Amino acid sequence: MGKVYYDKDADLKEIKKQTIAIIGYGIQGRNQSLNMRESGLNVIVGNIDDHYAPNAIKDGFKLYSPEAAAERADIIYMLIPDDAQGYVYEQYIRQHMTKGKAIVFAHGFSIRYGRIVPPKDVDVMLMAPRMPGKQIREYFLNGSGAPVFIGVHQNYTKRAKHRVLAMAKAIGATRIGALEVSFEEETEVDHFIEHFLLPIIVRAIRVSYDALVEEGYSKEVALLETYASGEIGELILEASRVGLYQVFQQNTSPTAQFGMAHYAEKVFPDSNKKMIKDILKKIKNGEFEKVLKKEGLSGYKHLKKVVKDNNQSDLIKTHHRLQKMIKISGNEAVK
């Protein structure tokens, strides 16, 4: 097991008089900016011309084209889509990693796959929130943080440690906690999440809500009960304080926990793990690597046929629908 840091582990002043350079003010990079700002780091935002851009001016910070701020950084922190890091890194900032200098990524994939391959004299750290930008936000703000990965590929200055816990400590994520791990364990177990645990979640859920409308049962009836209401949401995050078996011990009746002791199995058997290896197997071989590149080539035509199915579906209508009839907490968000 890697190391875990914390705010005493880590010093603002090995960066305090450096210059970071956000790339990308997006989901990430908007929240992880102003935390960083209010721990008293200098940041500017290196960004294109696009929606997010008049935010960054808005929120009061130097807005630049990605290359001036690579040019003017002594930290570039990439916070742009895996698949668009390769061609920014190679036309705007390449030419700008000069000595000494050190660049960032909240995901090991450009590194893990070979899409970036920085000069030997630079730093090149990992800091991975395990949080959406907008909770590492309200965490900050609420004198909490939220967990990171931290990790180190490249230590040329012998200081690349040290810098990224300073950056780790002033988006807050020190008060909790921050893991050392490798650019490859980060990438391969993150895709894993994304690849396995997720979609069994999403399209058991969907599938659940499709089976008991087919079944004669109501549609809002139906979405309320699979997630609408946020139950299960609360339950995984108490889970992530309490443990994983312990919540349902300690907040739901025997009832509901021999329904699931006795159905565990049968809906999920042990025969998966062979589907399990199948897609690490695929992940750490490149082949999924290879299909996004594609997918990306293609303007993600796949992705957007499934994204605009999804939004049309029965399901997100009731969800609209559900929401005018109930005020659940929360669901001005849901859009």
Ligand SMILES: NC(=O)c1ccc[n+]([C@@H]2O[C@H](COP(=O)([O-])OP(=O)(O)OC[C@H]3O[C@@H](n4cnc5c(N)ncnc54)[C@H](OP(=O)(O)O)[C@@H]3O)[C@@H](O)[C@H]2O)c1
Contents of the next structure:
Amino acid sequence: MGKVYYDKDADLKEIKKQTIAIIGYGIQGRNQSLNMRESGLNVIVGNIDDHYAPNAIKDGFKLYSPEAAAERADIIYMLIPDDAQGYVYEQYIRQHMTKGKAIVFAHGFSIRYGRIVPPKDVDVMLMAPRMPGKQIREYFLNGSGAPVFIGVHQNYTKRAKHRVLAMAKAIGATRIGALEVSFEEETEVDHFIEHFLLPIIVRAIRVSYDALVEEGYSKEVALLETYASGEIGELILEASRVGLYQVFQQNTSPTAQFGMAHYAEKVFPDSNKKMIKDILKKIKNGEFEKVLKKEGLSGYKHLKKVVKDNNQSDLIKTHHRLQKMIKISGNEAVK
Ligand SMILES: NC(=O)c1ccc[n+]([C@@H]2O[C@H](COP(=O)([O-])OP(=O)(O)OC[C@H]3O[C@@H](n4cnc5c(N)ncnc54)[C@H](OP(=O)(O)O)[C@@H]3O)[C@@H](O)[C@H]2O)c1
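Right, the form predicted on its own is done, so what does the form predicted in complex with this ligand look like?
Next comes the full complex, this chain leading.
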């Protein structure tokens, strides 16, 4: 396991006189920019002229085009969607990657698959939060921090680790501990979760809902029970604090625990490991990256169809109805 770094290991002075250009004022960009500025760093924003751009001005940042921001910056933090990074880098950033600058990624993808090959005389670092931007901001304001992976791919200045640790401190991550990883490990594990664990959870909920409704149970009861009450989400959150099994031992009845134990291996046999290994193989050998590239070139044709079908599903119609009937604490309505 890589080393874990805390506040005491990081010094904001390392980059206090440097300009950080946040390229992309979206989910990660906005929240990390606000945290960094409140930690005393000099942050500018580089964003194309889209609907996110006015948010940066409203928040009081100097807004530039991605190219102008890259030119002015010492540290360039790529916070645009991974699939767009190669093109944006080639068009606007590459010519400004001059000696001693740094380029930072929130996901190892562009480096791992060679979509971006920075020059040898710059630093290349990873600061990959394990949380959506909204929570990175909320935890920071609460005096805590979101978990983050950090890494160094190129260390031209011999200060790359110090520079990325200062950034991690500025967003609040070293308050709880930032874990060092390689670009490869971060990318491959992140993709694995997206290819296996997340689809299993979401698909299991959908199939369970459909089956319960087919068996004559009311739609609202099926939805509330499968996910909409938030109970499963709360249990998983609590598991991150007390342990995967302890959460059930501490919060559920023996009937519930026995039911789970009785069915666990039947519904999810160890033979699934074969599929896990196959998915990992396709991540490692670049097969998935090729499929993703093809999908991107088609304008995300397949994804758009899936999104449309999902949003028109009976499950989502029930969700809209249920939201009007039962206001679950902290829930925001599905748009
Ligand atoms: N979201 C997360 O929870 C999360 C967690 C950890 C790491 N990350 C990583 O953080 C990075 C940013 O992800 P994100 O979710 O924050 O991105 P995002 O919100 O989807 O997009 C960020 C910005 O990129 C702009 N953008 C999109 N396509 C562009 C293009 N072709 N050229 C220039 N700008 C473009 C967007 O503007 P428009 O779309 O309006 O054009 C927006 O301003 C990625 O590397 C991702 O893997 C994300």
